[in-house]
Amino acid sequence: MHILAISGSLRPNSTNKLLIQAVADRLPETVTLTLFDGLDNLPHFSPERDTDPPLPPVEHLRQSIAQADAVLICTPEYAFGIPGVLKNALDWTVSTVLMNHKPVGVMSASPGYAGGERAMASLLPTLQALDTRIPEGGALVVSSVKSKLALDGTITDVPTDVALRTLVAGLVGLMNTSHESY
């Protein structure tokens, strides 16, 4: 089984990418995870640009999602919401059924005390509109993230580690359920 991870941060060493790596480190051997590498190449969404065949960067996104058994999104909070590049990527999936019933795990992390709660609040309705399936424990907000991660990405906070393991278990369980229904 395969998970496609999407980081809402374009920074190479962002805490969001470190959290994605922490999830990857907790996956069973039967599950692989790949970080999507084309978020910043996507053109601005407009229905007029949603053509057949799709533009190459859009096709890359859609193929990556289609080939994944689940999607993991980890995003920072920008201006009380999710970054525009992440919303743009999700907008490119609206005219497809790629995300319908797809298992999705979501994390929002912020150095602030509120910890990305507003980003999560803006992300969840979009995922609901896309008809995704978020497992029990599959949505995680990590506040004060820099105090919970070592520089190498090691989780130093026990409750955060437990929450990550819960997210992984829920997402993998939902992936297994999805496979059994085929």
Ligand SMILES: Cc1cc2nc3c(=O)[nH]c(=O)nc-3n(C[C@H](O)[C@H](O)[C@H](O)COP(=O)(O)O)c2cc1C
Second form
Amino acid sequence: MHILAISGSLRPNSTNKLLIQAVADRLPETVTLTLFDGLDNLPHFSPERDTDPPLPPVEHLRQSIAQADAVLICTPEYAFGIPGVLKNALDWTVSTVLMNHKPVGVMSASPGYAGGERAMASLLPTLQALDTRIPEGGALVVSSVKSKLALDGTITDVPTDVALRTLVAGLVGLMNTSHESY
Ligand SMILES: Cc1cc2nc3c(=O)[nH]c(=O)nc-3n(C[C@H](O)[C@H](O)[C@H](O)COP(=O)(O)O)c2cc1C
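Mind pulling up the form predicted in complex with the ligand next to the form predicted on its own we just looked at?
Next comes the full complex, this chain leading.
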């Protein structure tokens, strides 16, 4: 089984990317995870650009989602919402059924005390509009992230470690259920 991870942060040293790696480190051996590499190349969404066949960067996004059994989104909070690049990518999936019923794990990490909560509050309705399936424990806000993560990505906070394992268990469980129902 395969998970496609999407980081809402484009930064090479992103804490959200470190959290994605922390999830990858906690996956069972039967599950692989790759980080989507094309967020920065997507054109700005506009309905008349949603052509058939799709523009190559859009096709790359859609193929990557189609080939994944689940999607993991991990995003910073920008101005109390999600970064435009992430919303743009999600908008490119709206005219497809690719995200419908797709198991999705979602995390938002911020150095702020209440950081991540508003990004999450903004992202969840979008994922609902896309008809995704988020497992119990599958939406994780990591506030004050710099006190929970070492520079090499090691999780130094026990409750965060437990929450990550809960997210992984929920997502893998949902992936297994999806496979059984086909
Ligand atoms: C333009 C901009 C807006 C931001 N807005 C918020 C915000 O509203 N709330 C918050 O908690 N952090 C905010 N931050 C801080 C980010 O959450 C922080 O930089 C975070 O570490 C970025 O994630 P990354 O390390 O994965 O790139 C903002 C950062 C930038 C650059």
